[in-house]
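So this first bit is one chain, no partners, the form predicted alone, shown in structure tokens.
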Amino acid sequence: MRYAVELRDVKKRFGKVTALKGVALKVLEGEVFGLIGPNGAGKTTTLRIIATLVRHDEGYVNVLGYELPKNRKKVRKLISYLPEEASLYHRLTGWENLLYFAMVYAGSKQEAHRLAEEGARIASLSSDVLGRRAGEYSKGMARRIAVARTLMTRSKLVILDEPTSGLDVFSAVHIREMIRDFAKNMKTTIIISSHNMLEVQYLCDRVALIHEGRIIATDSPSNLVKYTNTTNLEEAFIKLVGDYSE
């Protein structure tokens, strides 16, 4: 059993606010792992530490065999990260957005075009749509391009922070299908943060519940539902947070 990500007793403070109070987390290679919790629980801080964007104050962090923060440059070459607030360059077309980001990862123009073509395939948008400026896109179309450009590099670890946040149901379903198909075909390790319990239950092999800066439960969605004697992950989530807070 090999871990793509391992965190032990990780703590992080921002001034007088303690965001993480001792997070312990293990993500297996090749699994789709969900990180869920209420607003302010520490989800995004945890993801940013794994993505090398934030340094932890205490504890141990290992990503893809490299301890952080000292190996952050090596880790950055092996991961791709989509923040919740990610956007496109509005003056570029959808295709040009894909190609621009492909050039960051590729070693040649030929490879960049191959990656961009892969992104177009993942996004499953027509050439007409890809030829339009991103500023003309709906929020759902723009998010499909943003998710596709994150997946197209086939990184060893993909981190998606709220990939369907604020989208209508049709756009959210498209993106969930993109992620599910990619995970099935590429066998890449994926970490997803989401408020959408249906999404987490549908996509994730295992889930960690973070509350007040600590992980309070980790298991498969079905086991969490069974353990809490509830009917779905949303009810299990509420019960576990309630039991922890009592």
The other form holds:
Amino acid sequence: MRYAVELRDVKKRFGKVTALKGVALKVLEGEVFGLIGPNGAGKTTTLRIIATLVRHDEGYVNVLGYELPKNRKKVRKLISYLPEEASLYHRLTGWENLLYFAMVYAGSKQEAHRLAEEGARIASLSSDVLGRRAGEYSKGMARRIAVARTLMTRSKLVILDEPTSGLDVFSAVHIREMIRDFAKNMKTTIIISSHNMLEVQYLCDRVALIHEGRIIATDSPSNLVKYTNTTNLEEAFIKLVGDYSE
Ligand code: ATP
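And the form predicted together with adenosine-5'-triphosphate, for comparison with the form predicted alone?
Now the full complex is given, and it begins with the chain already shown.
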């Protein structure tokens, strides 16, 4: 079995705060993997370690066959990361934003155009909208471009930190559909963090529940619901956190 990502007993402190107390994760190649947990549980820290942006203090981290932190430059070329606070260049149009990011990844102008066109297809915004400055976009439109620019690069691993946070229900559904369609057609491994259990249930093959810097369960959403004897992932999570705290 090949793992796209493997973490063993990973610990991380920020001053006096221990963000991760021993995280263990195995993400399979090609799966959509969800990391769910409450505020401050350690989701972003875990994703930033995998994305090579934060160094862990202790433990083992392997991404796409390369151990971190020593192979971070190699890993950076293979992954694509969307931070929760990702924004667009407001003075550029939606299309120019896609093209700008495409140029970072592409080897030629032609290739950049091809990638940006793929981004425009993934975002499924009209050419009229793509021609407007990003500063005029609604939050939902801007997020569609941000998610599309992360997916269009054809990276081996895509990491999306809370891709629908702060969006209204229609915009959130649109983003979920974009991710789901992409995952269905590509063989990319995708890791998504979320507070939203419905979203995770809809999108993910497997999920890990993170609580106070530790993973307390990993399985498919349906198995987690089954073995906690609950009716949905939200109830399963509450039950598992309760069991864990007792
Ligand atoms: P949220 O859902 O609110 O985004 P999270 O699960 O992503 O939360 P993290 O952002 O990983 O959680 O934070 C885990 C803990 O580490 C929190 O207590 C947070 O305050 C702390 N922390 C994270 N980054 C830093 C930092 N750069 N400096 C100090 N403390 C930090």
